[in-house]
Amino acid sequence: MNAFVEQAVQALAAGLLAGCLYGLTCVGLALIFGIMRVINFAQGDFMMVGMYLATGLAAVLARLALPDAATPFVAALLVAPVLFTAGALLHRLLIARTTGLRGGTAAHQAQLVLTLGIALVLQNGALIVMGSAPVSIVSPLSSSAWEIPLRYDAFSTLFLNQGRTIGAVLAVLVALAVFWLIGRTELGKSLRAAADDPEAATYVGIDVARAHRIAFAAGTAIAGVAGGLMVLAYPVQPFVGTDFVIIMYAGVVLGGIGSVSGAFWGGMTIGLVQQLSTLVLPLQLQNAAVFAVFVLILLFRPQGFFGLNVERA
Amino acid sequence: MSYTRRQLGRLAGAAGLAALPLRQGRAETKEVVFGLIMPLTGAWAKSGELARLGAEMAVDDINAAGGIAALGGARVRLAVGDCGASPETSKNAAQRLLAEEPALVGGVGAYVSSFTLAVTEVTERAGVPWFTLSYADAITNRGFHYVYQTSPTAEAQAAAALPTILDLARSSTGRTPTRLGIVMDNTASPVNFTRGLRAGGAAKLGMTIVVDETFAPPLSDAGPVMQRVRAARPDLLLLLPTSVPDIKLTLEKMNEIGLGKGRLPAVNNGGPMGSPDLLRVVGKDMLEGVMFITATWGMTGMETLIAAFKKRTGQPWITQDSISTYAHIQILREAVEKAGSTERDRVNAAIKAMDDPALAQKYFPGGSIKFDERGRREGAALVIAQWQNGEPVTIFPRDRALATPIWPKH
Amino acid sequence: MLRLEAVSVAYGGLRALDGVSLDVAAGELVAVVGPNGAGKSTLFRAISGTVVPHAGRIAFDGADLLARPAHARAHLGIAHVPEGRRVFPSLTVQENLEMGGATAAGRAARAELFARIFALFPILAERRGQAAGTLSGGQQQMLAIGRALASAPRLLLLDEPSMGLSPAMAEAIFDAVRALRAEGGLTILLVEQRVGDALAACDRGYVLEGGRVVLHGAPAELAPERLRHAYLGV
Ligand SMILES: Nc1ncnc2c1ncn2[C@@H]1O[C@H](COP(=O)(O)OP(=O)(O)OP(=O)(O)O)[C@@H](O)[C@H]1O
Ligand SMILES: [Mg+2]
């Protein structure tokens, strides 16, 4: 019994930690897909790029006088400006050409093909440049834990992986910053307005093309930061994005399309279900459990947790 | 000598007929083409690359030593094909290689069992003797006549592995582990590897399976799995994830909960566990003490080979991939020498006639270079290597080991 | 203040405006009426820039409007209340108004502008924190007008503000339009299906049909029988 409680607490902690990172990846996609309605197949690959960048930056930072423990996280955060710029350029040069047809299936088909193309270019580009062998940031943090004794007996202990815990805290902080930006600042409001109704947004003086570009770039940057935080625990190889892109879409849909904070909770739900399911189900069914719960939730709440209404979803 | 001369004459004639007059077909300059088909792009590119390095070194060594003596010092050339990342592309690669190299005498490849199955479909039809390090039993279960496996097959490995490990434990500590833990993903290799253990294999060896966890890769967090291992307190863990991320996560978690660095003896299966890349991803500390089973590894008696390989390639150590292809090319050379011909059927016959324990000793832990009617090498045995101080070193068989095992004396 | 000269717009091959010329002087309320599909909304879109004329000129305060991108025109003082309201559904009432008020003029006078909007439509003050998508149709129309007013516009384009509303609500909206006019200082271009009310309130009117101006002048000149002719071709 005690062993079960210990496992339950451990699974809960693991779920929360994984959920924070999933949540952040979902927030990134929510900006692009949820808000701007761009179907982006390359989102997982933006994350892959972020993972490589963070690994490289960490190696560079390690030569500077930075404290060892800080390098992986500083590297992850430094990914943001790089990928923001890249995302903005990508949008200006390519994606904007498809959002012009906005709304119709024609636009979505064009985006599908375009972003699939971008995904392939990124994957194979990474394969050529980085090779197929996985790389990772090697840090003692990823194999050290804070051990928190569980008070109900003498030996049960909660292990909180230090790397993951710091990563999760940073993920939450970044997500909070995004919520604040989207929810409270004028820029964020204008992004939402442009997403709600681009024509009406034009009438109030919003440069809709610019708004879309910023949202896309921000979504790209967030994917990169999430990747940077992830790479401490999860080695990167050119095709790693495909492991995550399904989780991202599932999280965004769970949270309610169009809701950025909802996307975070969607990702969190996936993390929790993934880990807590191991208490009652065989490990092999971990991912199956995620999708069973996904289908169940959408059965009872088709608009997701925070979706306004069904049409918008 | 007379043999050689006769040979020379015949070859000179053949070359003169077959071809062409650009220059006199002089037997001494005749070229012997061996093929190599490996995954040089895609997820297995690293192993393919290591395999290629081994083959290239073998070819250079042969040529430096005067080429194929029986053919008047004919030089060996390696024709390389990339089988990509799928059985389909593997098959295409084999067809292309055969079309581009009509003089192909024999070859090696293609690392991943499913690729090897596809490649050998093609090479068998063309009657090209083909060597592989792939384990799958199916490769030599098809009644083929030109395919040779130098590693123990998967079933043989599964049957031999646990007794071998227990042997090692006993010889290191004087005690036999009794509580077995299994942590694996649900891919074919560990599933096949452990099937027999659950069906009474473990019990027969006096072991109880105290924890048995199978997950669907990729893991997002190894916490729940390793917690159960911790709770079950096994004294030997078969740790069988196949993908690098999962290897990293499970090892880090082991370390985190105090079971790492050899405190709980953990054994994986397969050469990738000894890849130099793993060091960069997982880190030296996490790998310390981790053992893995493989068909061959750097051993005593291979010192010159190992040193030459490291010098030549800059690789930190030699792996199963490079040793095996090096061996395969050397076996092909030996067969061509014996056949005195580049005719595929004669070379194949020469392979079938071989029985050379000394040659086997050079590259493999046991047995002979002698193949049964299915093409399986007789006496093929297992090696256990262990990560010690950032390098995987052979610890079993003891007489070929380069280091003594670290095994916790509970 | 606003002058259109021979403006033509086509959607694909379909001609929606065909050489429309129109003048609006500062302080005027000018009504544009015409049957469905006449091109009234297209005329407004051409002014605010979401469709691009293939011929003609549009000048605002003497400057060439067509040289300015659509989103810049709001900042020149043109506010467009589009047909069908088009509030930002996921934004709150307050946020919708803030979006409208993001022009320089709107920012400078935000407090007064909001006070004026809330005086005109007290319900908006009550519903400040509510998502606009959950407002009733009439409330959304008020918000759409309020959002336009928040930019401190000089020219207000109102496209069928009473469309789809109950008669009482339509009347309330219309009262608001009259009140705005009465306050003065605002130039209004109004498209309205309630032709009688529109003509009664306006200084001048244009009748649009098939993308052309078929009639224009003071309300008195747009006598019912001439209108009927324009509308029904009898
Ligand atoms: N986006 C569009 N694509 C193609 N044709 C359009 C588009 N918008 C309007 N039209 C066509 O242009 C013509 C003018 O339309 P417009 O909306 O300007 O008319 P309107 O006078 O505002 O009509 P209503 O009184 O019904 O609002 C119509 O024939 C309409 O079908
Ligand atoms: Mg209209």
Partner chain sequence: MSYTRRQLGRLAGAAGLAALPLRQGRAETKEVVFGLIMPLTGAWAKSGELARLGAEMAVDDINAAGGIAALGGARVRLAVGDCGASPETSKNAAQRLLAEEPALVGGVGAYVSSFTLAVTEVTERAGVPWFTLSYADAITNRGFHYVYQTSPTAEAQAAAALPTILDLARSSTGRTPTRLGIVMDNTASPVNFTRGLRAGGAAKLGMTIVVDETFAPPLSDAGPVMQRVRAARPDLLLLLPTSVPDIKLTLEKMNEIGLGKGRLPAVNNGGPMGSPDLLRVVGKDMLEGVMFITATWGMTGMETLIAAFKKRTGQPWITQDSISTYAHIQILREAVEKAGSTERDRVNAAIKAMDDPALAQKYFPGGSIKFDERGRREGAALVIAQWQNGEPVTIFPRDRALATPIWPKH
Contents of the next structure:
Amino acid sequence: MNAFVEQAVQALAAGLLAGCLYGLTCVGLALIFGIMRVINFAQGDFMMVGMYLATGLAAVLARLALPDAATPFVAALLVAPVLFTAGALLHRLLIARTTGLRGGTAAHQAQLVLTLGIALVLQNGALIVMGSAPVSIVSPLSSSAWEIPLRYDAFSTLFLNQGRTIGAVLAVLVALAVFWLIGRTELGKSLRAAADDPEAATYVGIDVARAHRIAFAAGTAIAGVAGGLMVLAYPVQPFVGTDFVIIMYAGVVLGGIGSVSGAFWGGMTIGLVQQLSTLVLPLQLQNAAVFAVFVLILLFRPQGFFGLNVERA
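Next up, can you give the form predicted on its own of this protein, since the form predicted together with its partner chain came first?
Below you will find a single chain and nothing else.
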């Protein structure tokens, strides 16, 4: 019995650490979808690009005599301005042509095709440039763990991987910074106004196109940072984004459409379910367990954890 309790505590801890990273990826997607109403199939591939950038930046920082323990996390944070700039340019040149006040079914169809095309370009571009072999960041923290004795048994110990734990803490801090930006700043008010009623926001002097550009660029940067933090635990290859984009959308729906903070808790829920399911199910059925819980939650609360049971125009 004690062995099962130890395994359950270990799975719970692993679920929380994974959930923090999943939650951050979901926050980036929720920011784009909540403000622009764009279904972005390329979001997972932006994360993939962030993972590759982080590995390259980590190698550069290592040559600059930065401490080995800090290198991966500094590299992950440095991904943000690079992908923010790339996201802003991508929005100006492509995404903006299918968004704006003149929405409708045709616009949404164009957005789907465009973001899917961007995803395919990024995947195949990474395959050509980086090859198909998985790549990861080697850090002394990845092979080290904090040992926390469990009080109920003198022989039971909780192991927390140092790299994953620090990455999870940074993910929470980045998510909190995003929540503060949206909820407490003038920029956040303009973003929320552009999301709630773009036409009315235009009448009061808000540049909706600029708000959409900032939202898309910020969502892209957040995905990149999440990827940079994740590459310590998950090796990157050109098609890794396809697996994670499903998790992102599931987390956004669980959290509630339009709720950026809810998206984080949706991602957290997915991480917990994935890890706790391994106590009773084979590893290959992790995602099956996730979507079983996903369906059950939506049966009882279709609007998600923090969504409103109303339909916005």
